[in-house]
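Only one chain is given next, in structure tokens, and it is the form predicted on its own.
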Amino acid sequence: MKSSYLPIIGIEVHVELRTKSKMFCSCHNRHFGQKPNTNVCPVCLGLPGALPVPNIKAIEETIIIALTLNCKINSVFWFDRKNYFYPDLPKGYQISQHFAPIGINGFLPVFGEGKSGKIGISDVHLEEDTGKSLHTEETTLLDYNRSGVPLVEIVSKPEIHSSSEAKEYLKRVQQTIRWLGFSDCDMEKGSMRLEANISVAETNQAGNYQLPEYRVEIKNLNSFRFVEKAIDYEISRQIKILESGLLPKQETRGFNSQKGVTYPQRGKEVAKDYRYFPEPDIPPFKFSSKQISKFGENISEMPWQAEDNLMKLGVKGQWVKIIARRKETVRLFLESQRLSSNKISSQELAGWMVNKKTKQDTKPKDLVEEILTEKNKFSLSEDRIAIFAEQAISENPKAVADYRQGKTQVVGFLIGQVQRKSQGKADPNIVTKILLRKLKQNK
């Protein structure tokens, strides 16, 4: 990629809540793998007549998302109608949200590989999900169980400028709604749905850039490994028809994950297409600022938090990561640390959750025994395994010359001569750094 070209990336998340009913009806929140059309009703279906009642515990979820993700949150808000016309849209309209959403001007802390500091949101929005289409051959069948759904839609700012901050982002927007407990963001079930907004700026001597008058919006991307193959290949793309002179086209493009490239769907639409305008069914929100504050007092410590304490806790920080991931995991690495009363250390305990795969309903009380029980197992001392490490390699003059000619999986078979001299008492990692200390110095 040139040097003068920047890229322009927003992500849109949409995430399905998993409350008890639908967002404006009392049908089952129920669609992954149950028989088509049986979580259905008049008001999903879009039947003349039928009207929508809102789901306020989706509404609070939502607040307490945004919330979440440092947004100010509209003390009045609404309801609009966004109109297209799609057969799994069974009333030609969709009811979300546009000019007054929940949550506005919001941020989330992002540290990884990618990026390392802040990406603005843009606005938190709450609006209902379409039904499914599935094609086959011959034609096209609808299922409208998800029609209704609660889906939050979190549109970032654009902010990100590869696809490696992308992917630290969504796995940042994932493990937060996680955490909170108001989805399970599989995206295999659909729960977590991403599109990402690629346009490709040309900066000048001194970084500076204009926001492109296009932008391609990728559709339908249901993993992270995915997002970045697509952003990859369309900002190539973009950046080829840029050099020949040309402007690339506004338009909404899909993913070919076999091929690794993006196809033209349709011309992007602008918000005008969809004539949006107050839905007139149901009236606005207001909440207090006292309402609002009393939504905050919901979050706890929040991911980002619990690496730092983890972090200053002493763990490394690829493992940091892994147990951060859910809440569960942290609540379960921190009292374990605590009732081991210090027999076992930070790094010893987050080591053995991360690779023995620890499940996160694991019982405190029994993985600290089952720790100190293997500790206890090996309990020579470093000096005694020195000294049959010694043994070993002076009894086995062979294997030694067979490891200084590059044949380095003999050291398995002196670890083997070691754990047979200690009787099986002697930790295998120790072993394997001792051995492989004095075969270096007897080079």
Given for the second form:
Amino acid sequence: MKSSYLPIIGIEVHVELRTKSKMFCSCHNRHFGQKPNTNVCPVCLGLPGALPVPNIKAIEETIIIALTLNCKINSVFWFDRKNYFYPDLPKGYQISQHFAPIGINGFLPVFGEGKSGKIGISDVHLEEDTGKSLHTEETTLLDYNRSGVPLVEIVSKPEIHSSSEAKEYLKRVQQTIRWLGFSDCDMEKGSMRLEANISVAETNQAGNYQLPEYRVEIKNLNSFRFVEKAIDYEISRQIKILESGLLPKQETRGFNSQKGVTYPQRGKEVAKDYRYFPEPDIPPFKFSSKQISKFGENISEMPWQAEDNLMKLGVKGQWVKIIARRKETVRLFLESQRLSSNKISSQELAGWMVNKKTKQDTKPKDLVEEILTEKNKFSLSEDRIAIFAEQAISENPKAVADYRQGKTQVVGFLIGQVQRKSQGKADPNIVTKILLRKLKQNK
Amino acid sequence: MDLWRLSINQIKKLIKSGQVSPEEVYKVFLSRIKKFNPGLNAFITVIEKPEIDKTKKDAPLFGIPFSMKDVYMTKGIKTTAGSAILKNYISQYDAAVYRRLKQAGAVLIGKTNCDAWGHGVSTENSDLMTTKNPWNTDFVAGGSSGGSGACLAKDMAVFDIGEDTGGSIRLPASFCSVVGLKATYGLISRYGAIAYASSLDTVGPMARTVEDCALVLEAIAGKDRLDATSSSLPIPKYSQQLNKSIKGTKIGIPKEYFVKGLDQEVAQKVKQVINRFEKMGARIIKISLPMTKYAIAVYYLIAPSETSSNLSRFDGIRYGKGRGKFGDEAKRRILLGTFALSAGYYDAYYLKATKIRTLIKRDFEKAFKTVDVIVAPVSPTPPFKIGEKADDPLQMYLADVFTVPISLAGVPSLSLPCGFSQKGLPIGFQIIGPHFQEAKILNFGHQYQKESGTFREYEN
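Next block, the form predicted in complex with its partner chain, ref. the form predicted on its own:
The complete assembly is shown below, putting the previous chain first.
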């Protein structure tokens, strides 16, 4: 080996937004598990004469995603047509963004196993999803339910240099978008999809390198683990070729998850020419810097910062991750905690929210009241319960005798007696514990 | 009295007073179609049984039979765009303009022939048939909305909805001696109109008089939430602004439209129009639109580029017929546009064309700072013979030389008749206005027709 090798990796992440309606029509934005071709209209079927009308909510959400990923928002942005043929692309072009995407030039901090630092993001743009092709042995079936679903594409710069770094980056992206609540980023359902562009550069002694002349694109990676595996496989495959003095072929490859190998995808490789041009059916968008900074107001904190904060406040274990999944939940937690003025511990509050699956739109005041009511319900101290238990035992000698003869079910009767005395303010678990102890003692 | 000669308001009056039923009106026009269409090929589809919505008795166009260029979606009825690919295609939904007209009580009587996908100036590019000029059947009716022009020339409907991308309403109006309005881009919803070139396509009324045109425009103009490019400006009552005096107004005459290559007879007729306007009290001002000479080149880059993309959905998977079924002209424009958008050529062709388009628009904006309207010929020549230019696409393209600059600028233009050549073929002129000033050009047009008439067969 005459020099050392540096993997150069760029990642494209597609995320489906879960807005109410599709990107360019008023069809309901759901496709997973629906009967084929039931959620379609002239627009998303690409029928002659139909026109796209942009979903403003999807545009706003993409602006917020881009801002969260530290992007600059183009003051004027528009949609472009990406022309290509595919059976599940009903218009023969996809409405996407090419010349002026919503967000450009951002970054995401990455820590963990991979190298810590920033991964650059070249652009964040909005487009429409395609339909789905279902290949059976005899034929190919087309389902257009997914056609027109809003899809945000986040394109990283080629600044990732290992599979673990790639995984860290992807985890961060997923966490960030879930945090904002715009998508569930579920790779099994296809609401988050990944493509990796991989090449290997030769570095000189000073560690400098030039971007390689080729690039291998790996499509349809549907788990973080597969991304790691595919990248590792690809890096060693490419190094082998480079060491033999050749240049790996520029191509698109698939990943066989069972064998853990990448393989060339069928069809000849022709230079892609999408003949992009501005979408004439949709006028450009202009946002003032004032409007844009308003979109940024709600994103002062990132999910990993929220996690740190929660841990400092005494929340432990899995509950941190669950509370910090959505920024609304974190806000609810923090405000409730403030309102409870130490009557509820952080751990108690977190446990309550997780176990009772508290809805994120719950009012903090209501949540605090709910917890305090429940707490006050069993406000009786163990000492007081012990006194009531003693009384119940001495007042019911028959029951005690029955118990000693093995009729253990009479404990229920004694618990009821204690509860009556305590007016329901005793925790039934504690009552049982004390009663059993006393019954055994008094033997 | 012949009912078919009557205007919208006259027919409305007869229906309202109960002197005639909408069914009877329909029958009169249907019998005109039966009589004249076989010799002219104006219609692709004729609707034998009218759908008259009696709940629309008080609607503005109740019982008025109309036709539409066969590019508008009409649920359950065929829409072919004059193409072999969609020869048997049944519309799955209603175009916005059709919905509005039904809402206004108008009754669809048929759908008219056009050059396939709107690509042409003579209907000779229709994959289905060639429409003949009612004034002399050896000649073309103009295009692409040629069926619409022929239909109105022979009074086979009261009005028609054409579609104009580079001249497709104005040219057939001029060749058939009827009125056609190319509206401001964005005034009328394009939803449900099969797209030719999306940044240029405009829906517009064609009629026998300017007044009828204004009445139809009132019913179809205005914001539509299904067309993102449609304007939210309020829509005036165009028909109530027709009678303003044009005394003291300024009419611009662009020198670039009166050049070598303009037929002498056309030049003479348009000069008579200018003289007439002058007598009516308008001031005639010579102006210049210097970018005019680039318009054809720019148009034939932008329009084919967009059409190459718009037509890619007809890929043989869902519409039954493969791409080999495209006619020669469609193939020519698909190739031209695909080339102009290709990597390495985009900047030199498509992008440059869009920049010049902006300059052309500025020409007009500048001119309208000094004049109210612009008057110009529509076509450099009277109608030509069927087959005369069929083998020369470039000659064909030049028929649009005076109409495409207006399309590129997006401003409105009203094409109306102003006489006949010595051979008896119609000659028209256009009144061009600033963006969204349809009321103004309709006012000028109506005033002209009050003085000079409508140049119909039965007039005089």
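Rigid core here is just the name for the largest C-alpha set that superposes within 1.5 Å across the two forms. Residue numbers count along the first chain shown, from 1. Predicted, not measured: the structure shown is a model, and the values here were computed from it.
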Is_shifted P42 between these two forms (CA, 2 Å cut-off, rigid core): no
Displaced residue check between these two forms: R404, CA, 2 Å or over, core reference: yes
Residue shift check between these two forms, rigid core fit, I385 Cα at least 2 Å: yes
